[in-house]
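A single chain, nothing else alongside it, follows as structure tokens in the form predicted alone.
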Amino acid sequence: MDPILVENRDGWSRVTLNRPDRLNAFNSDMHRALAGALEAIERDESCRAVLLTGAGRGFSAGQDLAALGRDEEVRDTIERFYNPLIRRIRALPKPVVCAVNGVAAGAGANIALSCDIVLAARSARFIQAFAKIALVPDSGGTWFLPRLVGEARARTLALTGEAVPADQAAAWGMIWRAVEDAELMPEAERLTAHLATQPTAALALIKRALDASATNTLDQQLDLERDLQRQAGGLPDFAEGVQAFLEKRPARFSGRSS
């Protein structure tokens, strides 16, 4: 069975982690096959958004345990899978929609929120279970937690690996949406088609000054708001945006960056 299921879809590619007898969790095979997958659709240009879910009743529950050592194998990990996942979501010039159909628990968990949007089905919970395992917070955990929803939370949720249903993590703005369990993926594929037909170039440079924004000063990022601003505007998108406006008519626009 693949780990990892890619669908072509019209300008863009739903991504499946295939591995539901273990609630979709880690192993080195997966994070190849995911890499994979996520290069690919980064040279694809036909590809202008991303849908990431899980197979089965369960998103993620992080890392295999059973296919995990102790010491030198845990930093391995983390330096040769998780924190390169972490930084190709990121940098992804394309938006990274994630549907959470159940469970995201540990590095599965911190997956969800490296992505651009996350709508979540109201059955799954959010769980930093890294504690429970005498493990500390991977994948990009102690960096999105306190931005996402504030320090005090950040920390006990840390600290405990409570669960937070997806209804508390929409309130607390830890994701975008929760929804009912039965339209998570019409929903999710919705987004992910809209956003396909949008400006990509563009939403790659707000991507970039987003997560700027959390380093830069105010005159920094204000430097690169209008640095990004001259690159847009000079890309195609802008000009038939504006032409759009002016016929009031839907824009039509390519992504395209040159």
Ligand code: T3D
Second form
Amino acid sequence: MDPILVENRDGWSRVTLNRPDRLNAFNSDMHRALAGALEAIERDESCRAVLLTGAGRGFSAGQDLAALGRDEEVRDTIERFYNPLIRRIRALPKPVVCAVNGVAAGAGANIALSCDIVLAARSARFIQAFAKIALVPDSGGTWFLPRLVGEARARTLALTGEAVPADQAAAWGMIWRAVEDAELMPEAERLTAHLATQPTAALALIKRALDASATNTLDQQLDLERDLQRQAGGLPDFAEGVQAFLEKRPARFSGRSS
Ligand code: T3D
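To complete the pair, please output the form predicted in complex with the ligand; the form predicted alone was given just before.
Shown next: the complete complex, the earlier chain at its head.
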């Protein structure tokens, strides 16, 4: 069974974590397949948005704990797999929507939080499971959580490993929205398909600006916005967006950077 499934749709790709009998826990094969899929998506100009989800009843239970003892590569799994994965998702020059279809635990939770827009099924839970096995939250968890939910909640979640139901996650601003289970995939697909028709190169600049704001001063951020806006103003989609506005018609964005 392929550990990662990729389906190419009209302008976007659906990537599914596919080890459902292990709640899509990550082993080396799954990491390599996901890295390959995201690399191909990055190169493919016809793919303008990504939907990441999990097969079966879970999104991902994080690291496959059964693989830890017997998998040589797992000894260096953070450096080798998780950190490049999070960097790749954040730097991908197209939006990444995550549809959290069930439990997201350990690195699985933080991989979801690294995506640009996170939707979750009402039955899903987010668990910083690390402390329960004497580990430290990884895959950006100690960076994303305080920024998303604030210091008090981040500390409690990391130290206790308490599960956060999808509705609570949405109420806290950890994710964009919780939806009825049956509505998750239709809504996530609608959103991803919409994003795939938008000015992709400009969206990539927006991702860069938002990521930089986490460490920039206001002055630095104002300068960055000026520089990125100059780039955006030179994009063909800017001309199309303005023209479409003036002609009172929907814009037909190419997504291209030149
Ligand atoms: O060095 C390094 O690699 C560091 C890297 C760390 C990254 C991490 O992600 S560390 C955190 C690892 N993840 C966990 O600790 C979570 C472990 N799983 C759970 O706590 C529970 O499974 C869940 C809360 C996620 C879900 O509970 P539940 O009751 O819905 O399902 P379950 O019955 O526990 O699991 C279903 C099956 O999946 C079960 O197998 P079985 O009994 O049917 O044969 C279970 O063993 C398996 N499974 C679940 N999580 C993992 C797993 N197998 C391997 N690794 C898992 N992480």
